[in-house]
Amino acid sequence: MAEAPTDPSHPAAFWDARYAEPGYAYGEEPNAWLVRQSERLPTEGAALVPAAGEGRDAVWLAQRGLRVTAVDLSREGLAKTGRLAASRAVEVETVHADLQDWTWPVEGVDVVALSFVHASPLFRAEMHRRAAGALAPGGLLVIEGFHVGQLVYREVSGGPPRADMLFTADLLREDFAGLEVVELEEAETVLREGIYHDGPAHVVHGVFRKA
């Protein structure tokens, strides 16, 4: 899952040469802010996974019945995320794109899904935007990504180096202002997912609804 590299400029170099380690960088299991909202998805239409990395995410939704798009910069997440599907024995659709280039679909699938999307600060809100475009009326997007404390928590449990590419409930209440609030909160946590995401973490995560 895409939190952003270290250095920004060679972001695709950065993707690539993490997801061809050994193993899954995040883990073979699905977010687990997402599988939280196991009642509030649907288990029919479509659904989309922007920076979908190694497909965990990707993967689950559709084994929940879902038509699933995971959107992805690197060649080698998604060559993983093709691996996770055929050994769950379901179909993802991958695409190799930069979400800033890619034509993102509009109000066309059910279920929007960023788990630890940290995109930079002149794209972030721009790319909410798109992403809340996509959903199709009634349609829900989980969010879930590291809070500006998440820098005292980076060296144990990852994130991004720069407080303006952090999340809080307030810029995401801002940057999906079109979407209905159904849950948004920040909280402590603790990440096991993979040898990345692991240990205590500061969070935003919520669920919103398009009218």
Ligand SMILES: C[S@@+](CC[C@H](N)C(=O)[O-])C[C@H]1O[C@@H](n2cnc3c(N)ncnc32)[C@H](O)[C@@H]1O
Given for the second form:
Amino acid sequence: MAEAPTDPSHPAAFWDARYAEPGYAYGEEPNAWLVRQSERLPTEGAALVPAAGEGRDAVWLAQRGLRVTAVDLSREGLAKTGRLAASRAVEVETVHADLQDWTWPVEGVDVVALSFVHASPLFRAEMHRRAAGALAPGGLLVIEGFHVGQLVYREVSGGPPRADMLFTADLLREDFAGLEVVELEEAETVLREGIYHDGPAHVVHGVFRKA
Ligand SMILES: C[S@@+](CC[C@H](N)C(=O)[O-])C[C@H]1O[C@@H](n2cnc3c(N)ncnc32)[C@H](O)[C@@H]1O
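Show the same protein again, this time as the form predicted together with the ligand rather than the form predicted alone.
Complete assembly follows, chain above in first position.
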């Protein structure tokens, strides 16, 4: 399904409206790239899920044994995160905040999961710097987002309408230059993640480690 353009002046209203719709916009199951990292991910310690939305990744990480903090500016999304966690009998700490104003942890978490978090071009590099800074030594950052080539697919599988909000592998390599690249690739794939990510898509995904 097509994704309506985000109104940059009212992002919370946009996301609250989306998450007030019935069902889970991006599904109840975790992002497939995150799941592919199962062997690498710790099953204890702390995880941070910035822009967690309705909590699919946060809840899955909690089910695996991690203490999870899910941050989002949408109260509707966080309420659904709480309900999804309760339905799976796990706890997730939910924090209602704009990541631009939030006090990020420093060297405090073992995992950061960023699925389809496309900040404004003014904040993207800073957000990625803070996400990397949140990792404790040895920690892993798992990221998947849309490649600039997604613009041709966005009517079927979503994503922001602007090329300057999208990724390339080189851009992520530069943003996370302080971390070791464990895996990083651009891929044509098929997303099956709820009604808003459903169909062919062009993504970039990676795993980075803090030394
Ligand atoms: C495409 S959704 C992805 C949600 C989730 N990561 C997932 O993959 O299911 C993008 C999310 O980013 C959140 N978001 C966007 N800008 C944000 C900001 N400045 N601070 C906190 N959350 C933000 C939105 O509320 C929304 O939940």
